[in-house]
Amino acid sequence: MRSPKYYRGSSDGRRPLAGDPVAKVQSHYDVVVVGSGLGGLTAANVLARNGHRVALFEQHYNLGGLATWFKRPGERTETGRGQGHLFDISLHGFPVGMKKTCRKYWTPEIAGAIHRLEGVRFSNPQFDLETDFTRADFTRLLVEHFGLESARVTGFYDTLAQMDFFDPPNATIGDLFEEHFPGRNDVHRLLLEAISYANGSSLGDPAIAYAIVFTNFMSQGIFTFRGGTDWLVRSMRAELLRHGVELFHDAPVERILVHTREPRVTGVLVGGREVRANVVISNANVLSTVQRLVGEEHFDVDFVRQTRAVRLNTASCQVYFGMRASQGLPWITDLLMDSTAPTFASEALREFPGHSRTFSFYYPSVRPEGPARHAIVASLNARYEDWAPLDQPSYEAKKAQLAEHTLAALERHLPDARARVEHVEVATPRTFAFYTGHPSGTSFGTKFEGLDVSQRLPEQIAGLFHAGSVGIIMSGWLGAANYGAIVANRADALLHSLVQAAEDPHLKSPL
């Protein structure tokens, strides 16, 4: 039996810069977008399509934020190097609403590449079942497998539908579950475990946050992009360039500039250069935006206090398995929620080395063009503080321990996994912090209260907007893209009012 190769190279390293990344930057734009997550990309596309001059600065060498990928070499064969491995960081699933969003804000071709996952499986000591993750199938499972009355299940769905986003978030997810399914930890597990993996939600989070995410997914199942993240980002890049967006990668923004006497943005500092803009949209974490990129001294005391009270969401670890080209991967399922924990507790998902994880299986159908690649990505919720203080030898040892523990878990579903796996690599909260700049390596942004801070930024500093992972708007990829569009429309209105003020001397400029 051949052992898989544990790649130590570089989920924590970055390639060197080539030349001056911002050599061609202009002195002034209508809009500067800081960061290229799906929110930033969508905002840039909407504003450029509306005729504004847009520059986007990304600190990484790839666009996409966490919606990205990386490649690794494959084994050498008699004819030379193998086909290699390609891993998606976060292409694990989103609701059907992404089709409408991509048609409206991107292209029909991008929307047309979205297709539904064939299988979603739960495997744990309380139940082992397959579902298509639709409302109809969940209703069937709750009634037939879990023995609940149909009226009780319908009442639960009705409660979710009646929740008002604008009401104070008093009830928690735990309250909601105990009201409708008291003492049924197995039911709570079915209803929340997948969402906990996806965005770090816990039983103590607001019920409204859960209601929006759950009902989105319960529409028609879980969807993904055929072609992979690499195809998606290349397609988005082409669309941005077609609309005239100027894209700069390897270009971290050092500061968002604010007028010394008036509370309004004037541009950004990037590569030691001042780039002027009427509007700045930050796609960084909202705490990083306020505290690092702008500086708390530019905000009201009460707003600063509110910002400091915002809680970060959890981070994650990922273990990447590249399969040998000669052996590939048999059909198991698309998405597997695997756990050995006897009962469900959302907080326990973050324990190391962990009893629970999500396996995403990538078959050649995900990338129908090119080599027939098979890969598996295991995602685990994690705590940054478990990884941050480690010295390098301890850090590498802990990564190897996690890889071995996860491979052993995979063997329960794929007994000959060790013979099939050629490449193993681990990403940790430190990895995500390094590549994204997110504080504590958070993969899911902030808790619910971060949304209000994000939306109030233009009230504090005119022309400053934020589109990032905050609360319930951030229902994964769909929420990221939609929030980017929402912010772009608000910025567009401001820019048009500036034009009107310039043309009519009787109008007061909004800046």
Given for the second form:
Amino acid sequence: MRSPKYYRGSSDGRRPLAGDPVAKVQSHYDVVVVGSGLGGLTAANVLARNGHRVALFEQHYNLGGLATWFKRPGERTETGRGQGHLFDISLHGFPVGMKKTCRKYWTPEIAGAIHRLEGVRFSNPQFDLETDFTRADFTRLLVEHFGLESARVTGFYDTLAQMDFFDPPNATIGDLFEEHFPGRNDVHRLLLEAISYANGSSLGDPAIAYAIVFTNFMSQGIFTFRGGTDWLVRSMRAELLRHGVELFHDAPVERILVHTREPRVTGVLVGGREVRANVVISNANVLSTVQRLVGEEHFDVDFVRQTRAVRLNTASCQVYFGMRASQGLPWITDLLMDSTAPTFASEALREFPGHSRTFSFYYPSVRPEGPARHAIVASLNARYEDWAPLDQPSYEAKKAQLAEHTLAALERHLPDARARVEHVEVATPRTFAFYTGHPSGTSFGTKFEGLDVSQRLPEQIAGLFHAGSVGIIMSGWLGAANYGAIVANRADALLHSLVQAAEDPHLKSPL
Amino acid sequence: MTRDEIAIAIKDIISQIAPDEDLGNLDPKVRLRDQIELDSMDFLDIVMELRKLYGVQVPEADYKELATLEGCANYLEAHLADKELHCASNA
Ligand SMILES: Cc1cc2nc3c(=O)[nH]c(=O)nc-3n(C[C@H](O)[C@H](O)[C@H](O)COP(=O)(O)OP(=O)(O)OC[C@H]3O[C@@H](n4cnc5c(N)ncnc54)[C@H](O)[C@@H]3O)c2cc1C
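The form predicted together with its partner chain is what I want next, because the block you gave corresponds to the form predicted on its own; please supply it.
Entire complex below, previous chain first.
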């Protein structure tokens, strides 16, 4: 087998690396973070700020995980300067809470770049409407447009507010909707469609997960970054370096190493080297962490059984359209939930080629510093199994079919779209699996039950933590970043007690 | 630290976490989150700062003890008796 350290992701497969990506690594750190998604980055920053020595390894050449971007060349201007396209993978929207999270765990500049989307639109056979996605506006729509009594709407919001994470109801999202708005599929669509795209939720998932995420969005609407993901990740990188984090990209961690008898983590194996650490925080998928990076043999049988029962969350397809600079783009909206399905079913969002997708419209105001470029990105929930078994020609043909199908959908909102498009590219669950290593290319970690497994890791193996999309509520930009901070706090507590134990020989070491 | 100093220490930490809040008239007996905008993530930050500044460990099961300023003084009094007050905002 060829050593993975000499190969890195690229659009055409894996290609040799010139140097050794971990040449400068030291033999010991307080903390090793595996993966540079928002969870991993935030945990690394919080711990480094608290004075711990942190190394972060990312297998891809870019930082950011699913919150990353890529570049493609575009048409040349008269001056001969290329005007490339920048595509953000997952910069569609998050709740206002991200502002506070970035201020506390990152910088005021990053927090200051967060601003509200101006337009959110739904377009489907049941309704076509604009909203700012706040409680006030949804209440207005539910009363005026959907003809509900305002007391019924208030009752629904009250129920959401009263749900307690530590004492959750047994109800599913479907139960919740049927109780408050029986038989109103159109209302269910308004309430769930956007959230299904944002974190893979379906009607069968626990109502508590929906209540938390939906309430976060409803507080002030949907927010995004000015400057694009490239600016964001560059700013985060600068902050990490300022706090002394050692960053390694093109560096897949092969194993998380554990001391079997105790049991506790001892470090990681990366690029064929052993790097020791008291704490290892895995930002890889929680199932990969247990089953691949650590190995099931290191956990007790009940925990292994519990882990095997965790369901992965949905995967995605995306279609990226780079638009010709010369033609500009008329204002349509920022975020469009588009569907031709006559009624709503969350599972149907994953069908191929399907009837539903979101369009995110990126105007030059997203990147005020760069050349004035427009891009449109369609995102679809998808199933890995629909793509996994295809040979290369069938895979390419299916991607082309999806691009064509999506362009036709776009033409309903932008009639001359075809003439305006300069570059089209398709990502599938296979693409996401390739770039992140996530099983089945999952976009949002796991279903609800994964959260308990993630939180119980340190009980199984001291010093082992997971911080990344899991359990629906800890996924998405806000969930992943907050979870990074939550886990950093737990790791910080452990590292503190280790220092105290070392200073006081009478105290028993927590490891 | 005295009980009064503990309240000052807590308010100083909160002023970093929630810079827009007015902390002048906090009622020590009323839950902090009923008086100012503090969510569970903010309580986690308070705990992290207490650990960093004063080396005190608050287990997650005890976070609820910190709900009011008076609760903070009760819970932390013994832990912080031999610690000097130093304000994060001047650190
Ligand atoms: C198409 C799409 C659209 C989305 N849209 C939105 C949106 O609009 N709003 C929103 O809030 N969220 C959105 N999300 C979800 C959001 O992007 C993710 O929840 C979030 O970015 C995940 O962060 P994370 O910390 O879980 O890590 P991830 O981003 O999943 O990153 C994990 C990292 O770990 C690395 N890694 C894995 N294994 C190893 C290893 N062994 N060694 C080294 N590195 C390793 C991977 O390469 C990756 O970089 C979207 C996701 C997708 C796919």
